[in-house]
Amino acid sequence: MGAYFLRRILIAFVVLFGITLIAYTVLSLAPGDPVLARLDPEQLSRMTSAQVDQRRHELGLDQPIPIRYYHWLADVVQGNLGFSIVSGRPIAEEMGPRLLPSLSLLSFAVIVALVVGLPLGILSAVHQYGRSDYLLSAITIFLISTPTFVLGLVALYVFGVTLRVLPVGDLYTFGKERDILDRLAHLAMPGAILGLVNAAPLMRYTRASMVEVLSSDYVTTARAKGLAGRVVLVRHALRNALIPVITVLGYLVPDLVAGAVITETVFNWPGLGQLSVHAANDRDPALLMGVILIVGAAVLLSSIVADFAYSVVDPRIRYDQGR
């Protein structure tokens, strides 16, 4: 088993090189000019065009884009992710501040989205075609057909601004003595909207493996026997569903991130996801390219964490070097 991970790593290190390089290239030959863009007008009416091609050669914009990744490369590999062209500050220095906020609002998102869909996925198999199957069926094709950013929206006008009971925004309340209970209620909106979108397809994926292995063979056998129904749903046929809803959980990052990026927008979270936007509104390759090779490298990460816990779940998968 330890050579088959050490292969997946391998692998994954390979795959994040094809991922930044793929990255480097969009965003190099992506419309505007970093330059340009971070210039207002009257200053650039002064400026020849001598001056911005002086300017674009010290930013290293004037090489071709296998040089200039060449150089992104090497100093990613010494642990410099470059300096961001707006701010002139280190990537690291931008981006450290922003991990926290949003490794929080996803966990919190995970956190939901796990006690939501997978109670309600076994619940909406055991009575299935019942009325509650047929609710809860509806609730997650509005869920999975709704745009995050209008439950956003929806959110923020009924708890934020006609009931009053959550915060629109911020991590913290402003004057207010920041502690646990303050941070906890800012999180509130954004991680249970961004949780219950994706609890959603985790739902309906664990429905659907509830119902295949509620019919197999060995839970009609077990309940044969006589076993209580409670104990025929957990010990025989919870520990097999969950097989499949591993790969889910597994690729869940992905979606996570993404949905990060609209919620932290609407709802002012300071975290990578909104980091993003503002770094390509500004036109800052060099901040975009750190935030993917984070993002990249964590969603990797994930789909490692989910093949060993295949292994752990399902005892009969064994990642031998013979199979």
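Just so it is clear, the model here is predicted, and its values are computed rather than measured. Residue numbers count along the first chain shown, from 1. Heads up, when I say rigid core I mean the largest set of C-alphas that superpose within 1.5 Å between the two forms. Compared with the form predicted in complex with the partner chain:
- Core-superposed comparison between the two forms: CA of residue 282 displaced by less than 2 Å.
- Residue 53 shows a C-alpha shift of 2 Å or greater between the two forms [criterion: core-superposed Cα displacement of 2 Å].
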Given for the second form:
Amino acid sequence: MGAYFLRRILIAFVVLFGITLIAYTVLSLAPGDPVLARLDPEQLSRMTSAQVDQRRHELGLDQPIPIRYYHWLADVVQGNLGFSIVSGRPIAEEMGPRLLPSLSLLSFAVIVALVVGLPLGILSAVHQYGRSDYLLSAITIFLISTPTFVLGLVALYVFGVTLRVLPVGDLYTFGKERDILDRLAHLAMPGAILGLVNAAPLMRYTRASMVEVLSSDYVTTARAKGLAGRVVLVRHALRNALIPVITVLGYLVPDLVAGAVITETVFNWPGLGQLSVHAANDRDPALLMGVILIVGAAVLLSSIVADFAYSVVDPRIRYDQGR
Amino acid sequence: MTSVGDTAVQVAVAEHESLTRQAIRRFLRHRLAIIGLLVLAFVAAVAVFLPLAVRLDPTATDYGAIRQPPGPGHPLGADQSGRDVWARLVYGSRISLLVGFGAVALYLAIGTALGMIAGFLGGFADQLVMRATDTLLSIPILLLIIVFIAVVGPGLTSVIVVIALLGWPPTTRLVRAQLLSLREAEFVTAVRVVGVGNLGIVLRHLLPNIFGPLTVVATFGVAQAILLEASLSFLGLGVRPPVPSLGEMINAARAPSTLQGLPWVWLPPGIVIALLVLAVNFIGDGLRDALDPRSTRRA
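So the form predicted alone is up there; where is the form predicted in complex with the partner chain?
Starting with the chain above, the whole complex follows.
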């Protein structure tokens, strides 16, 4: 098992290498002078153009792309992500304050997705082909087909500007930074929208998994023993049906992150997703590389964690049999 | 000898026809798929043909009609610069369909070619293609699209090309997996014995066999591409004004005054996108049930 996860982690590093290499190559083809993204603007303002050329040579920016990528990678390993060409600040300073808002949005969304998706998926499976099953299927496909930003804007229109029960954006009300209830109120709408959108696929998987378990022999056996329906459902079926859902949660992380880019933009939520859109509009290569690196690493890590949790929960899973 | 061969061919043809007819029958039985097909056909007909029949100008600004609610002259109202919402909706649907079908057509070609290379050649080519596929599938595609758009700049062509350049991995995976199992089939050995080369086997004998699953993947791909274009245009990274796009129309609602005061500007495009994607998804469901005999109805 240790060997399996060691391999998974190594592969994750290779994949991260691949993603950043692709992004770096593409960004290097963009018009603009990359040396500006590598120098502290304060120093830059005191330099002559000959000095800038010399720095360009020292930084290796007159070198071919693979060598430049190597230098970028060497800098990253030493904790230097470069400088934003727009604000002139170090990339770590640009991203740092946005990590927590993004993480809180994603965690809240995952909780909503689980609280909504799991019970409704189970309900759907138990009443397979019943009226509630069809209704829930209809809601699911509606949620999958409607763009996240349309749902977000409708929610903003209804709860934000018409009923005025929830704030329309930002992290907190100005002057109420420490008010936890105020912060939760701001989190409620973006978190709920992102959560609901991802509850739909979760519900589908839960339903499919539950339907499969409910038709398995041991459930029939448990029923034949005369156990009450609810006991069979909770103690025999549910425990087994929920195990694959853990993996699905891992698969959902890329979707969650993509959804966060949009939700953060709709609700003016100062997270990494919003930052990536700003960075693209500003054509800020170092900032885009930073976002790709951090988000890519987080997504890969979450898929490994999901696999690991799966193997812990399900004793039937042995990743390296025969060793 | 000849007569026996002829009979065999006739039998094969008859069986083939009945398989196709079976698939069509299965599709027609899927009520939601039929509704989806009708909705898509209706939207496509309006988007493609209406501008040819009626004069609709999505970029003309009518200063007398700025922020005008739905009514005479402007059936769906006018936006903050006095542009007709109905005209923009019709032209926006055109863009949505163009991106949806255009991008998917392009990445089907890329994905099928790469999948055939990986599945039939194997070895190093297979390794290279599959590692690239895994890499692209392991990160949110929207994020990479944003990086690409930052380089090439927003615009209609950019959106189509970038979605095509990054959207091929699922197709590749499917084609490769299908080829790997078909490669061992007896009819392939038979064809090979007759002396048909690799390319001939793949193009003439294997490709027609994966046409079904490929169609299903392509249909869901169209739905996804329509959503992607709308999202990108909403983020200001997709189709640029003055080209009217549904996502770009909704982008106007990021201004609180439009969100609150002009719901007729951003709500209709939202409904049209949802309707289009829903229709295409239903068609995909129907095609999956019809073309893939292994998948049971709504498992």
